[in-house]
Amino acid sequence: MRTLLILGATGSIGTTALNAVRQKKLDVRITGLVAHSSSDRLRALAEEFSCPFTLNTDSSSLRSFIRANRADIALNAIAGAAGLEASLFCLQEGMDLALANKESVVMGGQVLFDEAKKNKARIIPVDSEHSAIYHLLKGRPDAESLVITASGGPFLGRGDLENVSPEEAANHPTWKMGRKISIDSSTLANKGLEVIEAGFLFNMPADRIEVTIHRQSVVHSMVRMKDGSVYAQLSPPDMTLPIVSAVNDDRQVLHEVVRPLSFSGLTLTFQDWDRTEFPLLALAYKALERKKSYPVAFNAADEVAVAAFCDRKIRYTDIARIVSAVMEEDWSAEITSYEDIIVQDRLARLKAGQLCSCHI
């Protein structure tokens, strides 16, 4: 039985993982639980799962906790940029990493994968889109390009978004997620982060990664082959499958993780996305094309702008304007270390914060 450390245990991904263990869909022994808050809930979970170690996160103690609690695999479901440091700590301890924190890849880039290689650790994606690609590419070295699906969020085709509230933007039509990722899904910034993540995870250039709007969220990703064929992964919109698949990592045959997909009355639709309607996704493609510090700046500016929107300091439509203005700066500094990432991240956050203050 593998030992599992869960970072972000009380969030949506962590909760889904614990439900999978509870329902015996995932055969692991949980040795550590980390959460940003919810002390009472964390203690209750530790008691339920006979988990010997728990931590309410702070930067001064996370590393020592991970070192003391060296599990076979860590599920990193920490939200936002804070997840990068945790990912690096896990890899440095030689743990395999089931990665639900896309910012680790977006910000860390090659630094993250160099750390994994150095410590003979594996990075296994948890996002439903990247999990699908990860499995579709197995035994298929002749892949030509990747196709990532997007639900289109709650405002697809709707004009006049100036007065959208944070509550409306967080009301995702398909997935139950945290506020930040739900708002990012409404602007397709989250899909932009996934495009950047796919570029690094699968060593694909930006011009070989497509995004298509697929409202049903049943086809999670597709892979185009050089012979012209396309392979797709289909399943109900349930994060249990990619989480269990990542943590299990082909160590045992999985049974009935999610309900079987019924084709009775099933309709699947696909459409192109509009560059004017979703400028943040277009900006993400540019960040992947340029690499260097551009992905770091994109992520940082978006986090700052979304936080300002949630605090009602800026309008919904200002999010894209602020990220665009930040991306117009020079982010050509090379990233070769964690320290480089932090420097560029702080610079981008400072610029975005200034723009939020003056409402551009």
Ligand code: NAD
The other form holds:
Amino acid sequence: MRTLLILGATGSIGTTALNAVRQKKLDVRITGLVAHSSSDRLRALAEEFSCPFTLNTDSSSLRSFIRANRADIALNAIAGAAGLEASLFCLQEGMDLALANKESVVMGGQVLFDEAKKNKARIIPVDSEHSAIYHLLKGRPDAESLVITASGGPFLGRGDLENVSPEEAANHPTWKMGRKISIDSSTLANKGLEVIEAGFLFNMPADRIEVTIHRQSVVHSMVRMKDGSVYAQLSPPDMTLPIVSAVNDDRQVLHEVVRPLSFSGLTLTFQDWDRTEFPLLALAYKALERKKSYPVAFNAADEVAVAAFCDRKIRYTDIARIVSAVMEEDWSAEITSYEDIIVQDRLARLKAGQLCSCHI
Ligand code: NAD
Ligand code: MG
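Rather than the form predicted alone that you just supplied, could I have the structure of the form predicted in complex with this ligand?
What follows is the entire complex, opening with the chain shown before.
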């Protein structure tokens, strides 16, 4: 039986993955569970799935746990920058990686893919848009461009966002997710991270990645071919499918992972996004165009600004202002190692932190 290690087991993606195992949509033996908080829940899950667990408190114990509980594939569903180190540890153990933690790709860039290559390990995206593109590109590798769909979040077309609360911003219209990604979905910073993620995953320049607003979250992304045709992947908005298909990786024919899509009464709409309404998405495009340390700085600044907003230290509209100010700095330092990434990440966090304090 295929074996699976789950990192970020108590979060939204981790819970969906474990439900898929319970419901036998995923035929795997779990070798270990990792999380950062909720130790009682983690202990109960480890008992249920008869596997060891650890609360990640430091790098060396995480590395030893991953090494001791090696699996065929690891699902990295850790939230935020901490996911990068875990991804690298899994790849260094030669494990394939079902990757939900988009920050690993955004921050890691070429360093992550070089590590995978060196260890003959594969990176299979779990993010629904990238999962869609990954499957669409099989058999049609010569896409002209990638079209990533965005729900537009809870505030699309609404002005006057100065006094929005973290709870309102985290209330996503179509997906139930962790807090950071939900807030990022409202500013479209999440789409920005996904544009960068797609650039690295599929080796596409920024000008061949489109974003279209699609409120229903049924079309998970598309590929545009040179002949003018466009292929799309459609399914109900449920992360079970991208998780199960990444972990399964074409090994078994999957049946009824999500309910069949009904076309009765289904309306699909698409609209352009506005650069002034969503400056964070525009900044992410710039980060992908420039590469070097810009993607690391974008991710770090956004993480710091969102955390400050959640702590009610800055206003909702300050998130974009702070990320924009950080991106104005010089991030042209080349990145060739994990250490380089950490240095640039710290610098960007420091800068963003200073800017957040000025807004109090
Ligand atoms: P979440 O906040 O619900 O869960 C995060 C999990 O990671 C928790 O189990 C937490 O304990 C664990 N964690 C946090 N820091 C850790 C650390 N340092 N070491 C070990 N574990 C740690 O987040 P989520 O919504 O499940 O998202 C997880 C990742 O998947 C993010 O990168 C997100 O962008 C991505 N993603 C999520 C969704 C979704 O539907 N939720 C969709 C696409 C991509
Ligand atoms: Mg996504």
